[in-house]
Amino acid sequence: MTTESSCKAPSYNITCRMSHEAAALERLCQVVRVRGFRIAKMAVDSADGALNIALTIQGTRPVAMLQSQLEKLHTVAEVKLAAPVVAAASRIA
C-alpha cells in the first residue's frame, strides 16, 4: 500500500556490512522502522562470515540520525551513506 506521504519522502542509498548473526537482519530491519524510515529495497549478500547490505530507504527524518543509530549495533561494522536519490515520476496516466 502506497501512501501520498511515501512518495514525496525523499530516498537514501545505505551500505552496511555486518556480521552474520541470528536476528541481525531482523534488528537492523527494526531500527529503520523504528527511526521512520521504510525500505523499498533491499539487497544481502553473505560473505566471510558478514552481511553486506544494500538498502534503499524512504523517510523525511534526518538520514544521519538512523546512520548513528545503524552504527551502534553490536554486529554492525560500517555504514555508508550515499547522496540522496532524485526520485523519476513514475506515474500511469
The other form holds:
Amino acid sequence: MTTESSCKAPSYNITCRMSHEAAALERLCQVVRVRGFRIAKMAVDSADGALNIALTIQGTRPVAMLQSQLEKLHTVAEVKLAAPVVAAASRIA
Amino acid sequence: MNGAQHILEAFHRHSIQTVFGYPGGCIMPLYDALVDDVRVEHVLCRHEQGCALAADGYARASGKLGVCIATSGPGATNLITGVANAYQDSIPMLVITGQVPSALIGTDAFQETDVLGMTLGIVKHSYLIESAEELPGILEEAIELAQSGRPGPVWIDIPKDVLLAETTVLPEPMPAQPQATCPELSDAIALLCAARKPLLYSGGGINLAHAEDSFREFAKCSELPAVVTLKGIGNAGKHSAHNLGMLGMHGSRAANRAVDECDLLLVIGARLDDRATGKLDGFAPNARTIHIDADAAEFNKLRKAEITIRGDLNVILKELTQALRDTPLAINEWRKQCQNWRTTGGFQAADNEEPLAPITGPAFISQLSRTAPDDTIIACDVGQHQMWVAQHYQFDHPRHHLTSGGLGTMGFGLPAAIGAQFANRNSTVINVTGDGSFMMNAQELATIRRYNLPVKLIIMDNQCLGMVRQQQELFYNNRESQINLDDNPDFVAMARAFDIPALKIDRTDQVRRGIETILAYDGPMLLHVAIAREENVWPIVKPGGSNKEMIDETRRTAADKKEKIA
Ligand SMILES: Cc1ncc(C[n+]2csc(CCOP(=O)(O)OP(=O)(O)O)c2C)c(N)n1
Ligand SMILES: [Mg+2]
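Output the structure of the form predicted in complex with the partner chain; the preceding block shows the form predicted alone.
Let us now look at the entire complex, which starts with that chain.
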C-alpha cells in the first residue's frame, strides 16, 4: 500500500470517539495507513473510558471509504469528517 | 471456577462441541480443565496452522462457529495464516491463545510475542484480557461478534495467570438482537424492472448469511441470468437454468460476456474482488449497479453503485422475490441471448476416448463430479487443480465447495477437509489438492489417521507449481523459475507411512475405477493422479487485464504460430 506524497494529497480532519481498550490507537492508526492515508497531526484525549481523537490525515483516495472502514471497528462509537482542508501548497500553486 | 473453566462454560452455553488446538506452556491451564470436561471434543492437529484451517473448514461446512486454540509465541504465530484465511473470506471463528503471565508481558519473556499487535490486520476484533473478572463477558461478546453482521475471526489472548485466577463473575446475557427489518427497496425494484439486460451477480455472502434458500427462490422467481464468484459457486444449485457459472480470471466465457453486455448488475453478497472483476475500467462498462451486502464498507469501494442496500440478505431477498412475483421481468430476449452464450461459452471438459491417454485435469474433475454422491464436500487447495474444480465440478450447494478465495492459501485443503468431516460425520469429504499444496500441511495425515476420519485425498500431481508455471509460460516468456517439483516424494508410500491406503493412476482408463475405489473404501484413502506438467487452465485473463481479453487455448496457439512464423 502506498501513501501519496504529502504535499500533493488532500488533507482531511477527522474526529473519532472509541473505547479505551488495549491497542485501540494502534487499531485506528493501522486502518488509516492500510486504507491509503498518512497521519499529519493527531491529538488524543481520554475521559470516562473513552478516547477522543482528532486527526489530520492526507491521502488521495476517497475519504468516505476510510470513514466507513473506521466506523466498522468494533470499539469505534463515532467518526466525524470535517469539511476538507485545502492544502497550503496547492493554494499557493 | 477459574478462567480456563469459564472458557469451557462459554463453549457449553453456545453449543460449541468441537475445537481444534495444540497445547503448550501458557495455555496449559485450559488443557488441564479439558481433562475433566466431556462436553467438548478437542481435536489435536499436528501444527497450529492445521488447527486454524481445520476450524475454518468446520465453520464453512457447518455454518457454525469454528474454534481454534494455541499457546503463546510460536503457537500463536503458527495460527496466523489460518486466521488471515478466515478473515479474508469472512469465516466466523473464535481464536483463543495463552499469553505469558500479566506481570511478564513486555519483558521479552519466554514465548512472549505481541499477539494483539501482530494480528490487528487479520481479525474482526481482538482482546488482551486484563483480569479474570472481564473474561466471561468478553467471551460472550466475542462469540456473538464473530458470527454477527459480516462474520470474521475474533481473537482472545489470555495471560496464564488469568486462566488460573478464580472468579465468581458470571456473564451478562447478551441483549437480544433486534429483528432485522427490510430496508427500503422500491428504488432498486424500479431500476431492476426498467433494465433490459439485468444480471444477477452473487458471492459468498449468500452462504454466510444462511440465505441459500431465499436466494434460490429469488433466482427461480426472477429467472435472471446469473453469474457467481468463486465463493458463490453452488448458490444457484446445479440444476439452475439461468446460471452462467463463475466469472473472472478463470471464469466462463459466457459469464464474462454477460457481465460485459449487461445494463444492470444486481450484486448480492459479493465484494467485487479483483480476481472476479479484472481491470475495473473495463468491467461491466454499460451497467448500472445495485449493491446489496451486510457490510456497508464494501459499497462504492471498488465500483460506484447507483443503489446500495445494507441489511440481512435473507430478509431482502424474500422481499425482492415478493416484488417480482407481482411484477415479472420482461427480459426474454436477454434470457435467450444468455442461454446461447451458456451453450457455446460454458465450461466443457472433453472426455478422452483413448484409454491409454494421459489424464487431463478437467476430464478427471468432471468424472469425479459425476461419480461422487450429491452431498459430497470438496475441500480444495490452491492452484490449477482448484480452478478445475471451480470450473468442472457441479456443486449443488455453496457449503459443498470449500476453497480459499481471498487469501489463496496453499495447504488449506487437507485441514479444511478434516474440519468439514468433523462437522458432517456422514458426508463424503474429499480434499482435491496439488503436489505443491499437499506438502504444505501433509503432517495432518496423522490427524486423519488418529481420528480415523474417512477423508478422501486426491493429489493432482503435475510435478510442478502448475499455476505459477502457467503464468510464467504465458506472461513471463516461458522463463520457468523455481516451479519444478519433479523430485516429489512417493505420495503413495507417504500415505502408507501414516497407515492410509493409497493408489496411483496415470491413464484415462484408470480414472473411473480409481475414483470408485476410494469412494467405496470405508476409511481414509489417497488417490495419486499423475497428470501432464504442461496442462493449463483455460480460459485465463492476464492479471490486471480486462475480463474482455480472455485468452483461451486456441487463441494462444494461433499467437504462438504467428510468433514462430515471424
Ligand atoms: C502459502 C502459499 N504460498 C505460495 C502461493 C502462490 N501460489 C499460488 S498457486 C501456486 C502453485 C500451487 O501448486 P500445486 O499445489 O502443485 O497446484 P497446481 O497449480 O500445480 O495445480 C503457488 C506457489 C500460495 N497461493 N500460497
Ligand atoms: Mg502441481
